[in-house]
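To begin, one chain is listed below as C-alpha cells, in the form predicted on its own.
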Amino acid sequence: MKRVVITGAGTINALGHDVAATLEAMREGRCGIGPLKIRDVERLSIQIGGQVHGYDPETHFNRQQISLYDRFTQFTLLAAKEAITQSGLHFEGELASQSGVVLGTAGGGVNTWDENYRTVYEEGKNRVHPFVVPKLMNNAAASHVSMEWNLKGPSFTVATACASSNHAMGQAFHMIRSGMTTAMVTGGSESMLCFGGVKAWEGLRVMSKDACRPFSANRNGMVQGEGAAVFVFEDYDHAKARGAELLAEVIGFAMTSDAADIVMPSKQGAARAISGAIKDAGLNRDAIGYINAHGTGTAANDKTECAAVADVFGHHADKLMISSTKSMHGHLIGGTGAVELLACIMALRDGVVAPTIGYEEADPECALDVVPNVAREARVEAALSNAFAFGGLNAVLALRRV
C-alpha cells in the first residue's frame, strides 16, 4: 500500500482568512464566536455564530463567478488555492489525470437556498436566476476546483453531516493508499450561517445563545460556524520524489454506523470508528498522543465522546490530551472535520495542542484532560480526528509526525 502525506493546506474561517491565521488564532485560544451580521437576525432566537468577517467576495471573484459560485463554493476556491500554491504541484499531463477532488458538505448552496426562496415567496417573482441550481448544488465545490486546477481523476461530493469532511478525507486517502490516484484536493466547506439556515438549525433545540463550552458542565449547546479548509493529500514517494514540504502523515482511517437513532449519538458506534482507525493506523493505542474531539459542546455528545474514549483507551486516557476547537471556530457541520485537521497538523508539527476554550466547570462525566482555556505545547507523534454526525454516521482519521 502507499504512504500518504499532506503537502498543503488552505482555510478560511472565523479565526482567520488563511492557515497562518487560523493557527495563531488556535495557539492564543482566540475565540471567533460573535453576533451575527445576517439579514433578519432580530427574527432569530440564536444571534451568534463562527461568521467569517471582513469576506468581500468582489475581492477575490468577478461578478460572473459569483453569480456562480454559492458563499460555501467561494470559501472552497480560496482554500484550495492556498493549499495548491503551498504544494507546489501543477497537473497537468499525467499526473492531472492521477489526481481528483473529494470534498464534504452537509448543506452545499443553503445562501442560495435562502436568497431565492425570499425573491419567490416573500417578494412574489415568478423568475430566479438561471444559474440557481449549479450555484446550489453540494458538488459545485468540487466541481469547480476541478475545472480550476485541472484535477482530472475522481471528483465527488460526500454528505455525511457533521462527519462529511471526515468522510471526504478518509476516501482521498483510501483511493491514493490503493494506487488508485496520486494526489487528492480534499478537506470540507458550510456556509448556513443566513437567516432559513440558522432558524432550521433552532428547531432542534440544540444551539446555545450565549457560547460554546465543551466538556464544561455548564455547557447548553452548540454554536455554527462557517468556512472551509481544503488539504492536498498525496502519494509520499511522488512527494518526496519532487522535494515537497511534508506536514503531516495520514495512517488510517475508520468510519461506523450507529444504526441507533438519527439525533442521540451512541458510545459503541464511535468507539468502533476510533478503534478502527487506530487498527487502520498499525499503532498501539499507547501510541495515541492527541484527540481533536467532535466536542459539539451539547449534553449528550460531550459525555458520549469521553465514555467512547474512555472504552477504547482504557488507562492510558488519562494520558491523552483531548480538546475541541470548535469552542473558537463554531460548528461548521459539514466543513467542521476539515478545519479541526489542521488543529491536528499544528500539534503532530509544531508540538502546540490547540485548547477547549470557555471551559469554567469540571464535569464528572468528561473526566479527560480536555486542555483547558490555554493551548499546551507538548511532543505529539500520533494524533486522531474525531467526527461524530447526526445519522448514526462515524468517521476518524488517524495522523503522525513526519
Given for the second form:
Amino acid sequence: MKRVVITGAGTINALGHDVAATLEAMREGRCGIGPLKIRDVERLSIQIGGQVHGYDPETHFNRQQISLYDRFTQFTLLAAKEAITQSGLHFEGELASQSGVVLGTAGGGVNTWDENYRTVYEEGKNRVHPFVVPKLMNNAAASHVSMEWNLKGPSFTVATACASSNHAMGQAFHMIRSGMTTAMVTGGSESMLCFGGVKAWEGLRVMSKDACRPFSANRNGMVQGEGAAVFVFEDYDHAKARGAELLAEVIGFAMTSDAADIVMPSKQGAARAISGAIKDAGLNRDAIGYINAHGTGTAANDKTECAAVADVFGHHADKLMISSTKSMHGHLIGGTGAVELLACIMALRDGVVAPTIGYEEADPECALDVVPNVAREARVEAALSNAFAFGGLNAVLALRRV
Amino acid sequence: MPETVRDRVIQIIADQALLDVSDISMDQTLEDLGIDSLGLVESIFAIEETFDIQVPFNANDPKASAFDISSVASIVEAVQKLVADQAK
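I've shown you the form predicted on its own. Could you give me the structure of the form predicted together with the partner chain?
Next comes the full complex, and the chain you just saw is listed first.
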C-alpha cells in the first residue's frame, strides 16, 4: 500500500479567497456569516449565510468562460488553481494520463437552475441559453478542472449531500493508496445561496435565523455557506522524490450508512464511521488529538455526534479537542468537508486548533472540549474530519502530521 | 356550511397519520398518532398552505416555538389563534 500525502491546497469561501486568508480567519475566530445579498432575499424567512463577498467573476474569467461556468464551477477552478500551483505538479505524459479529479457537490449548478427557471416560469420566456445543461450538471466542475489542468485519469463527481467532499476525497485517497494513480485533484464545492436554494432549506425548518452555534445549548439550527476547497493528494514516495512540501498525510478513511432515516442522524452509523477511519489508519483511538466535527448547529446532529464520539473514544473523549468551523464559514453542504479539511491541516501542521465560535452556553448533551470561541495552540499528531449526510451516509477521514 | 378550523386541522393530521378523522382524538399526541419529525414538518406546511398563515416553528427546538405541538388539541388551538390574529 502506498502512503498518501497532501501537497497542495486551495480554497475560496466566506472566510477568505485563498488558504492563507481562510486559516487566518479561523485562527482569529472570525465569523464569515452575515446578511445574504441575493435577489428576492426579502421573500426569504432565512436571510443570513456564509456568502463569498468581494468576488467578481470577471476578474478571473472571460465572458465565454462565464457563460459555461456556474458559480460552483468558478469556485472550484479558483481553488484548484491555488492547490495545483502550490503542489508544483505539471500534468504531462504518464502522470497526466493517470491523474484525475474527484470532487464532491450536492447541488451542482443550483444558481443556473434557479436563474433559468425564473426565465421560463417567472418571465414566461420560451427560450434559455444554449449552455444551461453543461453549466448546471454536477460534474461540470470536475470536467473543467480536468480540461484546465490536463488530468486524463479517473474523474467524476460524488453527490452524498453533506458528506460529498469527504466521500470524494476518500475515493482519491483509495486510488493513490492502492497504486492505481500517483496524484489526484480532489475536494468539493457548493453554491446554493440563491433564492431557490435557500427557500428549499427553509422548508425543513432546521435553519437558524441568527447564527450557527454548534454544541451550544442555545443553538437553533444550521446556516448555509458557499465556496470550494481543492487539494492535491499524491503518492508519498513521488512527492518526497521531487522535494514537494508535505502539508499532511491522509492515513485512513471509512464510510458507513445508517440505513435508518432520511434526515435524522444515527449515533451508531456515525460511531462506526469514526471507529472505522481510526482502524483503517492503523491508530489507537488515543492517538487522535483533534476532530473537525460535522457540527451543523442543529439540535439533532450535535448531540448525536457528541454521543458517537463519546462511545468511540471512551475516556479519551474528554482529552481530545473537537470543533466545528461551520460556526465561521457556514455549512457548505457538498463542499463542506473540503473546507473543513483545512482546519485539520492547520491543527497538524501549524499546531493551531480552530475554535467553535458562537459558543454561549454549555449543553450537557455536548459535554466535550469544543474549543469554544478562541483558537488554541496544541501539538496534534493525528486528526479526524467527520461528515454525516442526510440520508444517513457517513464519511470520516483520518490525517497525520508529517 | 364551511368547515371549522378545528375540522380542517384534524383532517390534515389524519391525512398525515394515514388514519380516519374519526380515529383522531383531541388528547392524542403526534407520537401517539405515529407522526415523526418529518411528518410534523409536513403537517405544518399543510397547515400554512390551507390557512395561508406563517407557523412559527423551528425543528431544532420545538418546545421553544410559540406554536404548541404537544397534542392535537394544542395544535388546533394554536392554529385558531394564528387564523384569528391574521383576520385582525
